[in-house]
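Single chain ahead, by itself, as structure tokens, in the form predicted alone.
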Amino acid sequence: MKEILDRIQSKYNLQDTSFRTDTMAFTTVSKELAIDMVTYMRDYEGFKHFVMMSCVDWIEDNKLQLLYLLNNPTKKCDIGIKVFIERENPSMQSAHHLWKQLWTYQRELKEAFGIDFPGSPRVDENFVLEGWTEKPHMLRDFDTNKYAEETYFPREGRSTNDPATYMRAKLYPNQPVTAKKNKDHE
């Protein structure tokens, strides 16, 4: 793995390369070179298997981090290619032409984080949240509690229970239930 990254270091100006194991590395590449590098890794370095694509919201830095995780089945190694994009009006070149399933990830990230992937099939269709018009729900500044309070009404019959006490009562219905204190949390 190290030899591969050393070989492409100057071509892609890799940043923050780290090795989790001898067979798993993560590196950061610029937005402009990311899809070219993903393509190169697939076509020339044997990373034929697309594992997944994910996103992290770095709200403090006003960035979103995309991660393309690729696997080389012959060498039994993995590489995570990280790309930072702006959080305001986020957009990234589509890579759906490289692996058929990648458009599904891009569609999910569009709904969850608001990232546009121009040209990606069905990217503007609902993925899970039909009719969702609110701020993308996976951004860290989306207020889940506020949304729930404004959208849903409290229902009678609901109660909150201590899980340990509740399970003790369910499992041992003929014994008196008392909440036990956990010494680690006093």
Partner chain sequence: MSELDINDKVNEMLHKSEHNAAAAECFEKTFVRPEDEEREVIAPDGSIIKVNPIYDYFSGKKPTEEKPCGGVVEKFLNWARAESIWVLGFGTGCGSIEIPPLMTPRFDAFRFGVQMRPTPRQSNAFIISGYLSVKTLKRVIRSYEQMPSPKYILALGSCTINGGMYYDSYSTINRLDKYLPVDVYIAGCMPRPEALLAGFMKLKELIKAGKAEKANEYARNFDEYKANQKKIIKDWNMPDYNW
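Here, rigid core means the biggest group of C-alpha atoms that superpose within 1.5 Å across both forms. Positions refer to the first chain, counted from 1. Because the structure is a prediction, the values reported are computed rather than measured. Compared with the form predicted together with its partner chain:
Once both forms are fitted on their core, a CA shift of 2 Å or more is seen for P154 between the two forms. Y166 is among the residues whose C-alpha shifts by 2 Å or more between the two forms once the rigid core is aligned.
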Given for the second form:
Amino acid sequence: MKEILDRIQSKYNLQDTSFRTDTMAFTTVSKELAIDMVTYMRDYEGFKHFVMMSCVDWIEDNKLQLLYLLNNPTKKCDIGIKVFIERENPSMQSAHHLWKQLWTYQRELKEAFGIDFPGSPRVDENFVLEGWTEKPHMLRDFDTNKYAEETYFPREGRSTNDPATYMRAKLYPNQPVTAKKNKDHE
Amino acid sequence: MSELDINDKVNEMLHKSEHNAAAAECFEKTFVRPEDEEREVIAPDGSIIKVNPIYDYFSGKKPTEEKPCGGVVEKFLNWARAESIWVLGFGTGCGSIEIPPLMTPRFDAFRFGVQMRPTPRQSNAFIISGYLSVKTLKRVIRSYEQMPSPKYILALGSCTINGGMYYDSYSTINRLDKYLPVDVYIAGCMPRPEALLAGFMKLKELIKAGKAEKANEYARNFDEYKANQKKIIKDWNMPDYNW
Amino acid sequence: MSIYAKLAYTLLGLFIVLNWGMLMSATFRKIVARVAGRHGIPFYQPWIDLIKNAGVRTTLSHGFMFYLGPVFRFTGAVGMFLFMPALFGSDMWSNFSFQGDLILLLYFQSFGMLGMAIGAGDGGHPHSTIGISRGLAQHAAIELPMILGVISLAIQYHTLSLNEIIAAQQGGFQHWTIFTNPIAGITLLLAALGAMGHSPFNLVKAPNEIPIGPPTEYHGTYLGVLMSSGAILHVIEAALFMNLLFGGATNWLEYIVKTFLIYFYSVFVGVVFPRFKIEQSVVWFFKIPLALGILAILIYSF
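Return the structure block for the form predicted together with its partner chain; the form predicted alone was the one displayed.
Now the complete complex, all chains and molecules, led by this one.
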């Protein structure tokens, strides 16, 4: 795994390379080189299995981050290729020619984050929502609570509790909170 | 009928009911799929035929109230209706997982005259089992409107009452009774099959008392229900009343 | 006996057969439930369902042919009852049987299915069209061994009158066709499995296949008519095989016991064996039943 990354380090100008385990690495590559790198990994490094593709909304940095997760079935290792793209009118080079299931992933991302993949088959069709006219619903500045309140006739008198605090108060009313906070989750 | 006429008609309808300015606005955005558009086609023999796919296959006729005939006959029929509840086999949400145990040896709803039917034409009860996304609601409305009256709706789980744990979701509805008339609510998340059986008993009571006339209520307040439905179902590629 | 009295007795017989058929279908569902370990429906459920269906307020039509489906089905069932002697040797209950009634009965057997083809086609639902095409395919496969078996009996008894066939079987069970002509008897009993329409040959109307097949669009009163003709058909199909193979019946008790046993022979086969696909069931009828049917004919040609 490490020697593969060392080999292509300069070719693709990899940044922020990190290892989760010995066989799982994540690395960031520029938008222009991303599909090139995915193709290279598939054709020359044996990452034949496309695991999944997802997107993260970094609203603070005004960026969207795409992740291509590939698996090498012979060497039993995974690589996650991260790409940052702009958040306004996002668009990315389509990779549907590499694996056919990317049609669906890209269609989903188009619906959920509004990312355009020019040339990807059926990318403009509905994925799970029908006739959605609002802004893409997975973007973090889409206020789902407000939308639901405006659209779906909330019933008066509905109350809600935070499950963790509610259950703690119910089960251990006298016990102070001692559990350490997990730093990652702050 | 052209799309424009339909739009005009719906707008007219929407303006009649009061609290629906927002609904009217939403309906402006409604789009018709290319394959559903009204158009002219050339038949094999060269003649030109007008087709309007939505209205050629279905009737857009409004439902009418079907008055119970009253008296002893109605009481007798109501008894029969209560003892023979045919449920449409349509699992709309996670609650439909409660239906197999309901029909199998442990709870065996057949004892109480509850049976599953595979087609909406032959069923008269509809279990809305749990959360209802907008996409499913569209299918539910179509199925409900195809069922012959008298018909009943059992709303299962808290999701149908106030949205339950999905109250803030962009794609699931909060209150079912805004879109379809509900006869019996069964609270819980998820209700056990016992609760469902209790719901059926309640429904039987209502039918025997002649109070389960929600199909007529739907026909009476049709415009209001339809406006609410159209407010959220933006891809309305079906006639207003489809049977 | 005047024709009016005869008509009255025939209608009374039809009423008995209808109610007996409903009770049988309730018992059938009860047995299926008990095999599955359930309590099952109450025995009076079919009557309630019938009343409920009559009480459905909405009736809609898909055109003229749509009405014909249930009408043909009902005609097929009633026609089979009218032209089959209900009780042998009884003037009152011989219905309208005549010389050569066997041919009419075989015709009426297909009549209902053909009627459903008319109605289901007009219903416009793709499921009913698929269902009816499957139904007709299976019916064609059943018909072949059935006809061969019946022809074998006709050669054996030199008659096409059901009354004479029953008369030839009187005088003890050893005279029944199932013992005097066992090959034709077995052929007919195998065909009976298909004609009764229970599992493994119930793909056409099973609710958990493509939703319910031909009657997909039928509701309310239409469905009530279909249900009652189904109930009559249950009894009358069993009665046909009773008359052909098991010496007919001379009183109503015998009639009820014999039809019950023949009907439940197919039910018990049904609860034991899983459902066939349509190509499997057609092929099944073209194997052993067809071979036995041909053998039953060949025996009489030497």
